[in-house]
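What follows is a single chain, given as structure tokens, in the form predicted on its own.
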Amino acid sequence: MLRVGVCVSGGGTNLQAIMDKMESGAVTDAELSVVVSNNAGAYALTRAKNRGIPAVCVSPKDYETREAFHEALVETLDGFRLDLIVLAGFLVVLPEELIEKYRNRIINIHPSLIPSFCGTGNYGLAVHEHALERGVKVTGATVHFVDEGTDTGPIILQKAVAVRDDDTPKSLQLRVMEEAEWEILPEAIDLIANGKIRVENGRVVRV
């Protein structure tokens, strides 16, 4: 059974898409094993407790350095003898300490197709706003294991979602949210905890 940890720091819809396709079966072999937020307010710390999942803040604003913090997450998510890490929407940059510790054991979701509209100051509602100023037809969602760079580890899944002529940044969201992210997040799970993809020479390959 593979031990997931979900990282997040907002309202956790894509960490309810893992939940909910854990429930049905659609995601096998796989447990929620702990919520971790860098935000106290974050309602995702509330849906994991109605689930009875284990929610626990690690906030920088408790800790005097960055540094500080970085170990306090470190050892907060190795307390749960973690198989996986997913970042559902996690405003925090990982220290390489943890990157290197969970080598290709830790996968992040990204609202674009990757390398569109990717890298430092891509992300919530940018990326999309970034879409449609560019006049793209296509946009949609990226899984990818995380590496030390920004959206640049190896691609697992991506799903595409067509762009509309009177999309705003909040509907084109939305809507890759719902046909895209909440779909290959918890896919992308699937497949790792049951063996059926693997790194090789930085690239993905299925087993």
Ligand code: GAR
Contents of the next structure:
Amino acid sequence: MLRVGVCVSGGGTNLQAIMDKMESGAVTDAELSVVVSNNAGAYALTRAKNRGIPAVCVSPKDYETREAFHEALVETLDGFRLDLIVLAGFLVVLPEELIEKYRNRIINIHPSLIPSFCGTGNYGLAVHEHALERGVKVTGATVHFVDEGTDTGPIILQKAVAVRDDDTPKSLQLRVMEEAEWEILPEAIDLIANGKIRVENGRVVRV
Ligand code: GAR
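Got the form predicted on its own; could you also share the form predicted in complex with this ligand?
The next block holds the full complex; its first chain is the one shown before.
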């Protein structure tokens, strides 16, 4: 059974999708061991508590230095003996120590088709604003392993979503979530839990 920890900063709709698909049996061989947030007010923590899942806040506000915050974050995650860390809208730049320690065991959901609209400054609603400004006709979401870069790690799954002429950043954000993110993030966890993928030469291949 894969022990999964989910890191969140906000509403937690992706966390909800993961919990729902674990409960329905669409995701197998995986259990949610903890939900960690940097933000005490994150509704995602309430979603976890409602399901009886340990919900922990590790806020930078409670530490004097960035190093001390990073240390606490790594210690907290280590404490749950996780096989996989899922970043589901986690707006914290990860300490390199964590990335190194959990190489190919951290995944992230990004609301665009990487390499479009990713990297520094592209998170949340801004991603969809940039996609609409550029006038793309297709966007989507990507699940990838996390490496030292921003949105640069090996790609696991992508799903495309059509842009409509009357889309606003908000309407596009919601459709990308509904049609892509909430599908491919749980699916990626299921693939990993069932040993169906591995990283080879920086790319994800099916086993
Ligand atoms: C999601 O759209 C996720 O793709 C995005 O934050 C949102 C979190 O929503 N992540 C990024 O932009 C990371 N670069 P949620 O809290 O409702 O799951």
